[in-house]
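In structure tokens, the next block holds one chain alone, the form predicted on its own.
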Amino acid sequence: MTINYINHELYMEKVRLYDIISKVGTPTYVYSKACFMSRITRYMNALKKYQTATQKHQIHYAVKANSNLTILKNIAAENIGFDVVSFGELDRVIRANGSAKKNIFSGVSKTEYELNAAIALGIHCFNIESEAELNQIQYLAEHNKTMIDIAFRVNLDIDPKTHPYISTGLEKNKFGIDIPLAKKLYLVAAKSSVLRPIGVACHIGSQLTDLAPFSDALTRVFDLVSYLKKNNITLQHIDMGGGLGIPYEPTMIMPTIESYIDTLCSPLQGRSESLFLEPGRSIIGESGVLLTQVNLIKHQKNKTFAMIDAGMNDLLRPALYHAKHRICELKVRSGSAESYHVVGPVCETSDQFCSHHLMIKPGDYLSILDVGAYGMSMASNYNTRLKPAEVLVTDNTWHVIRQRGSYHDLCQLEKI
């Protein structure tokens, strides 16, 4: 990511962050403009290499990695598509100037309501992922006199080896449809008047570090699509998910955005099918840190604390995931580091961030790596703590694109 110290202070592209601590305060999140725009290019110059006057090969970002309406509005301009798993990150969508004729929606339970609002702003296609929502878009197409393009989520039970809480491919997750009764439904829809199956859609799991299942689970929609075929069912497009990972920790081997489209495109070739992908953690994951004050130092038996002002309601992963992200000073001196247990002020044991070797001490600041994706977008105002602010530096200056808001702001809603 662009974050380096120069003089013994930590920047971000051309910014110092003490800079925006000064005027902003912590906890706060800030991201580098260059690292997410880049991992967009790098996504389009690598399909790039595989479109035909057939295939357009396609990416669309998912929203619920990070959902700020000004990383949206950078990223809409980029002429992509967005993955969605609701109508409020639809609805953020088009507040950022995105089309919702680009978009997937996707989710597992969506509400009628979401349906109809999703249908009358003239999304893309629906990803289905039950007979019953299947049922259910049937007849509100009927409703509405309109037709709808839908493709179907097939669950193909193969193990990405993840954390068993972003772990959706296998045949115990709630997500998807089995291929047996995939196949049944394609044939229903087909003799639909008002429904259209475009595509078939799958989603393994995320922060995958191996491309063989993706390679696995290619090969499985396959077959679905040779038998479709038979069926004289062609689909235009196969989505093949996100779930691509980034290195959390400096001693993990990632694949790169370029060997995991040629894993995907290289298959495709000669076939009429367009890949569509739904990155989210790869192009926004590296480009964000979590700006935080150590409040006390707190000594006990077999283990120091370092007691910082940002806790698990600002940053969730470490505690729901056990994720490890990288913790580094602001400002660097001469010394020995000493290691400290890394905790926030949340009211639970699970509100800590590992342990970390540093040169501290109360008062100083510290910078949580690799958190653009899964970090603001889960914050929460547990222990009526208020989210973070949100800044995006643009090379060499900043700007706040989210505020932190008041504790007023968090009673405005409630009666007594």
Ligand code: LLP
Given for the second form:
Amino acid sequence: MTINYINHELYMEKVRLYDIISKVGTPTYVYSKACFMSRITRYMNALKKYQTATQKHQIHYAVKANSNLTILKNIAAENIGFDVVSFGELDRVIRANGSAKKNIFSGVSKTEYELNAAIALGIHCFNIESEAELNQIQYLAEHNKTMIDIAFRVNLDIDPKTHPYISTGLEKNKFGIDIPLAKKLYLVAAKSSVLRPIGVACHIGSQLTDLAPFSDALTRVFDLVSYLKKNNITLQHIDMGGGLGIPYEPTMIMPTIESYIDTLCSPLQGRSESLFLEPGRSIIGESGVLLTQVNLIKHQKNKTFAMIDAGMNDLLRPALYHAKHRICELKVRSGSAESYHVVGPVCETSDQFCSHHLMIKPGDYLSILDVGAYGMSMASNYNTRLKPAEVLVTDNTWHVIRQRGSYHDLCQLEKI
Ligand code: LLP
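Show the same protein again, this time as the form predicted together with this ligand rather than the form predicted on its own.
What follows is the entire complex, opening with the chain shown before.
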């Protein structure tokens, strides 16, 4: 994370965060460009070690983690692909100068409208998640008189050992196709005159803190690939999804990007398939903070609440997954810290950000850390609150990359 205290005040890169607040207000997401660009460079360098004439390992940034247009534009400039799960995300990628040809279209249930629009834009590969979707895409390919490249997303029944809400690779989850059915569907797709099965995909979960489940997943994928080879189906790529976690607590031991790539690329050496990855959180998560103001302090029973102006509509992760994000003061006061239950203004008991030791007074500003991924992209207007503004910091400069909007904007699409 590129934030630091200088003379007791919090900076991101060379920008004093208070300078942003004084112009833009709170709550505001602020991202460090250097931070997320360095993650992309690390991914690319780690993959480069394993590239061969036939194996073109690639990352496809998972747009759902953070879909701000400026962020996407910076990422697209690195010449990497994108993983999208809706037409809305694909539309954003195109607006940000990304190429549809480098996109993977994932998602457990795509509508006919989304599939047709993505076919028209020439998406690189569709990840198919059910027999029904295979039939749907076969029909649309025939109807559009076009050849479509597909991969099947398989459900490997692997426990990623993460929060149950972000675990996707278990048999009981709605995602993917079990191996026996996948084997059958590959044979069906291979006979089609309009579909070309070029890959296999899986995504076992998010915020993984251990590499073993990724290795297990790859071993199971290899078994499937061997079966397909025996049946004259040769795949070009193995897409292992996203999922590498980030250290939300400084004490958390987290595998590095490099060790993650080594774990997946070493077993691929000497084979023909390229590795595709769809990282989201490990690229953008640590680059973002949410700036917020302490509105008031409330003493109740044996508790002291710090009521901040950011709520679960701005950052849903704590309410939805009991996620704990570190919080720090924008300006360090002298004195001793007290324990506060940090809560938002939304009318829900789950609108809370855990308890923290802080030195604060009403009116002070705080920074909630590591919120670059699944922060703004999951924000809503619940309680008719405006979504936060967004700012990008580049070295010693900063720009608003999304305005806060107005109450007028919120009502514009409605009719009385
Ligand atoms: N590919 C697929 C098919 C996915 O479903 C996901 C995330 C990713 C890639 C990116 O995974 P990542 O590298 O970011 O872990 N809202 C939750 C996370 C949900 C993740 C959903 N899928 C959170 O705030 O923790």
